[in-house]
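Only one chain is given next, in structure tokens, and it is the form predicted alone.
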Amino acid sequence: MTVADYVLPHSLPEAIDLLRRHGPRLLVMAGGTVAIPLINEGISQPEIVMGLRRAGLDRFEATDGELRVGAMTTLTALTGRADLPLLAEAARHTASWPIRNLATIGGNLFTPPPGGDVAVALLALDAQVTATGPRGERTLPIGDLWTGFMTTALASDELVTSIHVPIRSGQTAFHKFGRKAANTPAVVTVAAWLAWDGDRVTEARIALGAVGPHPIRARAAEAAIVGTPLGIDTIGAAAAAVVDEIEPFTDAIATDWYRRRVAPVVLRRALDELAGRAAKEVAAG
């Protein structure tokens, strides 16, 4: 089957109406970096494709300590966000410049592992997702969006329209391990956000990608470092804890065996970086 029609709504209400009317016959396409290869290879065979480029979903809005990012904002646009360095770093490590010019923050939430580097950073930043449908808007924590591999909590007539990212003080680190230095799928991705009181960690959010059916929070690893100085022992405890939290898989990039052994190493690197920065700040007074 070939695509019979391509529709390009010029507003969100128009997009929602098209989704409601056409139902499962319609494929929603953001940047197209995942959808187009699936269509070309015959894996996805929609009757109608709906692009969202002109639906007005590509704006930034900073209010009350958070950044609201339209779902169609490109990854290239995210690379310049100095107020959210973790998000900018994740975007810079995703694919190549031509892909980043097309790929969107909303589309990245639906990218199957080992992709979705920006989604990993959003999970570590405690972002929320707004979905819009015929019944109006609803907002849910990003961790509640994913329900399994390529499945989400969205209703069939809902669209992700924006992502809300808190702008908080603290330190962040993003480490992606792949087969190449750049433009590479992940073997393991780690994104971390820590808050400090002196030399002790008061809050921690650690997210991992490419080690499960979707980005995951490493809550046991977080618990291992909260309330303690981030030293060799606590970093080792966090690295040991993360092994039991992941669900690695085998693909063309790496085996599940390899991912399970690499994940604690990449986490150590991220926490070592954060510990080093914290020590310098404490020494500087």
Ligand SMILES: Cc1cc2nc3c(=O)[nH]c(=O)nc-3n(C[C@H](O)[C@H](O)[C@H](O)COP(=O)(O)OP(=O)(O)OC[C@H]3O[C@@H](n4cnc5c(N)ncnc54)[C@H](O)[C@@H]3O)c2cc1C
The other form holds:
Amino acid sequence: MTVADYVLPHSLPEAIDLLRRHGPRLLVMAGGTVAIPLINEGISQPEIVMGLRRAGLDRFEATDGELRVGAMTTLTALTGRADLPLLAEAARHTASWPIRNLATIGGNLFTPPPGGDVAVALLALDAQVTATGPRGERTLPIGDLWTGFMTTALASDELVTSIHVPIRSGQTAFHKFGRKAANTPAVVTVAAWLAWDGDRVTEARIALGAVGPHPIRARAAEAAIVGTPLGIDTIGAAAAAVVDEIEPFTDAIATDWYRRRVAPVVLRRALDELAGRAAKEVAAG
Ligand SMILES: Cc1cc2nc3c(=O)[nH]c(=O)nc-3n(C[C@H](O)[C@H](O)[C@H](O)COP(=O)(O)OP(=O)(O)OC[C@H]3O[C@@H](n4cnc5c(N)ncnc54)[C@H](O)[C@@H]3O)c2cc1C
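Output the structure of the form predicted in complex with this ligand; the preceding block shows the form predicted alone.
And the full complex, kicking off with our chain again.
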């Protein structure tokens, strides 16, 4: 079956109305970097494709303590954001410039496993996702969006319209391990956010990609470092704990066996980087 129609709404209400009218026959397309190859290969066979690029969903908006990022914001736009260093770093490690010019933050949430790299960073930042449909708007923690392998909590007549990123002080690190240095799918991705009080970690959020059905939090690894000065022993404990938290899989990029061995190494690198930076800051007073 070929796509019979392409629709390009000029507002969000128009987009929601089209989605309501056409239901599952309509495929939402953001940048199309995932959607178009799937259509070309016949894996996805929508009757109608709805492009979102004119729907006005590509704005940044600073509100109380958070930055609202429109779902159609491109990864290229994220790379330049000094106020979102973890997202900027994650975007820089995603695909290549031509892809990043099209690819969106919203589309990255739905990227097939091993999952989107920016989505992993958003999970570490405790972002919230706003979905809009005919019944209105609802906001959910990003961790509640993914419900399983390629399944989400989004209803078939809803769109992700924005992602809310809390603006909080803290240290972040992003480490992606792939088979090439750049423009490479992840074997393992680690994004971490830490809050400190002096030389002790008071809060930690560690997210991992490509080692589960969707981006996951490494809660045992987080527990291993909270309350500690993040030394060799606690980093080792976190790396050991993460092995039991992941559900690695085999794909064209790596085997589950390999991912299970690489995940603690990548986590250790991220935590070493954060510990080194914190030690420098404490020394500098
Ligand atoms: C060569 C190549 C390399 C890549 N490398 C990487 C990489 O290193 N890291 C990485 O993370 N990804 C990578 N990708 C995947 C992809 O480019 C990104 O994940 C991108 O962010 C997807 O966004 P998009 O706007 O193109 O999504 P689209 O292709 O437009 O959409 C993807 C899916 O999300 C759904 N969707 C999109 N937006 C919304 C919305 N607002 N509401 C509801 N559903 C929506 C669509 O219906 C579709 O099912 C790569 C892709 C290519 C082609």
